[in-house]
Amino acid sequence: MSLVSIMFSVFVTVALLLYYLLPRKAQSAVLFGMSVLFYLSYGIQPVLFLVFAVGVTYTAAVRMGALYEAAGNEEDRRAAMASAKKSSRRILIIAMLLNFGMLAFLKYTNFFIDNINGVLSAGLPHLKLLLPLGISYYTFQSVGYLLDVYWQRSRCENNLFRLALFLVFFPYMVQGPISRYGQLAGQLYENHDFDWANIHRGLLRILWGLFKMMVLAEWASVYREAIFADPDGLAGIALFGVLLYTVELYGNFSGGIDIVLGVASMFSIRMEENFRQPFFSVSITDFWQRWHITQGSWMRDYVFYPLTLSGFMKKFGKKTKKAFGKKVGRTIPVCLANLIVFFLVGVWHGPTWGNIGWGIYNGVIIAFSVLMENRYKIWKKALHINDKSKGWHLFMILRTFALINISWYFDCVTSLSKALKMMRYSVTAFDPSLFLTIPAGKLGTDFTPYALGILLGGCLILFCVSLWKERGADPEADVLKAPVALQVLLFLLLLLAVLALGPQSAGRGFIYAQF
């Protein structure tokens, strides 16, 4: 059931009617039942993997919680807690291996088979593996919850139904955001009164998301796919290919998140934002604090910090300080941790060398920036650069945008060789007139100028709204304060744009649903 289908609109409408018309104490049951139905719409097999993840997570968390509770009642509490911690660590490791093991097996087995066949000519057959909907998202949420219980940041949930609802809540099953138990769980179980403001806000967010996805992302994908399908014949617009991928990816992903957050808002549930004007970033680090925010914060809290504070990294840091001095030696472990984190992010994005190269590229840039931070300050001072000026700020935004677009060369191809070929064409050939040879979907080449005009106009609208938000405004709140007639007009314009301005191939799904 696609989030951009008529069926999903009917599904959400029915869920809302049940949610607000039935007694309030039944609201969490409605959410759970509708979430199960939503997942069942994708088949029985995906449900079995979800049940496995819920079972492992619940059992491990309850067992760790019981150990900590028993230790707290002992006379020698310190010794008892140390013993409980040790036992909990074993339980945590087993649960993480089971959760991540299931994800790795389903997602990466054929990748390893292909590489073994390529190196050893082994002739191993592909396995027919099903990648369940949203497996990466509920796996990350499960592991994050287990780590919070292990670190005693969160009490374990003894109610299986409540934990299951947190993991299967249907709006974010397609592409996130990756939620934290402490932030979201309470809202799922609370009783909510019907609020027109939440409905209005949710509808506006959904329509805006549909516009980004079905107009901007879809038109960008028509031309991006054509360019990357024939890089030699369309070498003159290779550079535009990666720029179009930026529009496609951002429109598709952020638009999908807008739909998810809008649906949740109509149930009076406020989820974490996943984007914050990423193309106004002044560094790669800043970009990753604005793009896929929930994944970045998950990696920071559950991988980066534990890694930098681990015994191994502390020993490594002592060695680097002896070898390179305190200043440089202190930053090298941080650089290594960043490289590891972004390698894992690249692996998470998909089982291809292109994705791995993309992750390493980002990790190297961030690690190099950390290593060179003091040197940059010296250079700016020597060159009399005012890093508080508007000109410098604009330069940093453009520089970061260029670096990010270079990384997309790795992300939107299946091999490093194809990425390097597209990079080479981007700087050696330039012929924008080749756009006119690409059909505008089923509408043919005659419609291409109009399609490009729609795409350009949509990007301009997106830029203006993003600039508005970057300056501290809340467009949604401002719209909802406007006269009712103006609100209705805006809703109708967005709806007409979604229905009339997208290509006939629109609605092919969410890019990040594959994760």
Given for the second form:
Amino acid sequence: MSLVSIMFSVFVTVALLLYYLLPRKAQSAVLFGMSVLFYLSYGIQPVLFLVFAVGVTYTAAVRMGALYEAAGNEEDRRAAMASAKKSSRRILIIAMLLNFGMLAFLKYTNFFIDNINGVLSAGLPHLKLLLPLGISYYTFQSVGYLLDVYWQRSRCENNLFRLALFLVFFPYMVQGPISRYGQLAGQLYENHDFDWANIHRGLLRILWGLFKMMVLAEWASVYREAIFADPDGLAGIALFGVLLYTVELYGNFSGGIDIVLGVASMFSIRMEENFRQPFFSVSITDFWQRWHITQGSWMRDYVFYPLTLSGFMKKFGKKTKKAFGKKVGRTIPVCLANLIVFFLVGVWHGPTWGNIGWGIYNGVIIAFSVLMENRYKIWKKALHINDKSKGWHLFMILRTFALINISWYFDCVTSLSKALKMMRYSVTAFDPSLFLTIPAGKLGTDFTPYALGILLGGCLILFCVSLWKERGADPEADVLKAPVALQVLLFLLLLLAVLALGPQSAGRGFIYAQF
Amino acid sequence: MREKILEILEDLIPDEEIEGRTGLVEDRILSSFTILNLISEIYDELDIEIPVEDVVPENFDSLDAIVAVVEKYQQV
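The structure above corresponds to the form predicted on its own; please provide the structure of the form predicted together with the partner chain.
Full complex below, order starting with the chain above.
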């Protein structure tokens, strides 16, 4: 069941009616039942993987919780807790291997087979593996929860139904956001009163998300696909190809997240934001704090910090401090851990060398900028650059936007040679009139100027809304404070745009659903 | 110890006012890189190790919070 379908709208409406009309104490049962139904709509087999993940996570967390509880009652509490932590560590490792092992096997086996075949010409056939919907998201949520229990940041959940609801809550299944147990779980079990404000806010967010997905991302996709399919013939607009990819990726991913957060809002549940105006970033580090925020913070808390503070990195840090001095030496292990994290982010995005290269590219730029930080300060001082000025801020935004777009070349084509060719054309050829030769999907070239107008107008609206938010405003709250007639007009305009202005090639699905 | 931690922080983020300020993590004055460098410096200068389970925003959001978490492990 696609999130952009009549079926899903009916499904959410039925769920909302049951949620608010049945006694409030049944609300979490309604959410659980509807989530299971939603997942079952993708078949029985994916459910089995989900049951496995829930079972492993629940059993391991309860076992760790019991160990800590027993240790807390011992006379020598400190020694007993240390021993409980040691035993919990074994349980944690097994549970993580089972969770990540399942994900890795399903997602990366054929990638390894391809590489073995490439190197050894082994001719091994692909395995017919199904990648269940949302497996990355519930695996990340499971492992995050297990680590929180192991570190005693969260208490373990002894109620299987409650933990299962946290892992199967249907809105996040398609493309996140990745939630933390402490932030989301309590809201799922609380009783919520019906509140029109939540419904209004949710509907507005959903319509805005649909506009980004079905109008902006869809039109961008039509032209981006044409450019990437014929890079030689359309060399004069190669630069626009990658810019359109940015619009497509952002419109599709952030629009999908708007729908998810809007649906959750209608159930009076607040999920974490996943985007914060990423194209206003002043550095790649800043970008990763604004783009797919929940994945970035997951990686930071559960991979980057533990890896940097591990025994191995501490020993490595001692050596680098000895070799390079205190300041640079202490930063090198952090940079290395950062590179490993971005390698993993690349791997997570998909089993291709392009994605891995894209991840490492981001990691190298961040590491380089950290190592060069003091040098940059000296240069800025020597060149009399005021880094608090608006001009410098704008320069940093444009520089970061360029660096991000360069990284998309690796992400959006199938081979390195094609990426390099597109890059070359981007700076050596420029002929925007070539756009007029590309048909607007089934509507033909006659409609192309209108399609480009819609795309450009949509980007302008998106830019204005983003700028509004970047300046600290809350556009949804502001709209909901406006006179009712204006609100109705805006809702109708958005609805009309979604229904009438998108290309006829709807139903491409969410780019991030495959992760 | 408070003075030593303040000194380390002033060295790591020289352009920022730290004393009496809250929201060091929330306002992105302390990045994840800076937090890890701070932990490394605290270990080198004070011989106190902050474990990963205590690397959470609330423990680094102000000088007071940082001093409190360091003191917690000083007593261990």
